[in-house]
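Take a look at this one chain, the form predicted on its own, written out in structure tokens.
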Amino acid sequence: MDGEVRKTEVIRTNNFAADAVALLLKEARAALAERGEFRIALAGGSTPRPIYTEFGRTARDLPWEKVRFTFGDERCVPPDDEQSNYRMARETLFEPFGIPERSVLRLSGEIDPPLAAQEYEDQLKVIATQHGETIYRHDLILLGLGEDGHTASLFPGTLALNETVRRVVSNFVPKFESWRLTMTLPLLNQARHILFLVGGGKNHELIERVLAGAEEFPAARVAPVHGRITWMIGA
């Protein structure tokens, strides 16, 4: 229940996509029953792709107009670019299953990065204020794990990792010599539930070090204040 800090759960599975979808459906139905809305932040990359497709296929009974999709991060590219997280979600979930446009709040990767981040933060703030909240609180945030321990676009050694006030920022990533847009820890850590999706073949030593709380890895600094974390790890 809200306000209760729960321990991290680790699920190791041979049925990665199916188990992830089952968790998404459970969280969606619980949020809709309790609060009349389901807020989910999507992750990019290749790992969630089959999950989004299967979620759309099995969740046809959900009232999509009561589901709000946001994005944990985005590359600074146009929405039709092959690197766009929004494009991946649009192709696998939004378009095939008729998700209403008003249910999707995308990061504008095609405009000036600081402006895009500020606009997104402002949009989330307006929604939170309309609901009498001091900060936008997600029911579920999907995150991945990079080989360097990054999550969302919070990379080791980058400025966004140490942000304590802003909820969404532009973040320059030297290893790619490019800008990213990302939710920050102050926003991520307000989630009711965070689900790390880690496919099989990921560095097991890295996973164990992150789970042990090694804070040189950004993913280890994700710690919901009044929520819980689930790690779903493919076999």
Contents of the next structure:
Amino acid sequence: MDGEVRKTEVIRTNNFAADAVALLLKEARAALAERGEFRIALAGGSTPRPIYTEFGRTARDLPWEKVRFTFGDERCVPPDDEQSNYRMARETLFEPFGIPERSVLRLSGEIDPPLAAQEYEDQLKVIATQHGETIYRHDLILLGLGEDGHTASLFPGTLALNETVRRVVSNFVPKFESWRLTMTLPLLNQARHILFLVGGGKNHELIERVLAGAEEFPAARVAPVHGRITWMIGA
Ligand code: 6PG
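Same protein, different condition: the form predicted on its own was shown, now please give the form predicted in complex with 6-phosphogluconic acid.
Entire complex below, previous chain first.
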């Protein structure tokens, strides 16, 4: 398939953070050159921490005012809560590297979850409409992989997994007995490029089953309609 871009690429690396940052930079520069902006959705959890710091350090020359950061999901906590994905990104990237606030679209974890989801959905719709798009299209969405095969806050057996219309929803997660906010498969699958970031300690059997398409795992249901997926797997 010369010249044709493969839908899914698996990269196993001993230089996890460096290789992830190189991919982020490549995507950022391509998007900025082609469309004058770079739309990236950040993943939460712990795996991305060193990647965000290294990205900020390496990408100092990027025009941050032309980068739009969104979040694939958020815990329903205030932005300064240690559980907040926004706080993690603020500490590792936004604050240390002076990312302008207007470049960051934060999920309001501190307000009523359905209201927060609707607010975010409306904000994305305004931007999409301004660009003549029917649905907001990310250049790059970063996703993690939970030990139960969840990604973003799409957990096995939860209602958000079945959403076919809404782009952002609140999702009750019984295992945590708490609410989450999450992008849905319709929005994730509009991305130009999905990058799964899977650190070295993750369960290898799970990874192989997800890569084989086992749809009991939500991560296996991420399938960009007109885009591609890269799995960056740390050794
Ligand atoms: C979250 C994340 C979640 C995360 C995975 C992996 O809010 O927790 O968005 O989907 O990416 O749970 O988390 P770790 O990177 O901590 O293993």
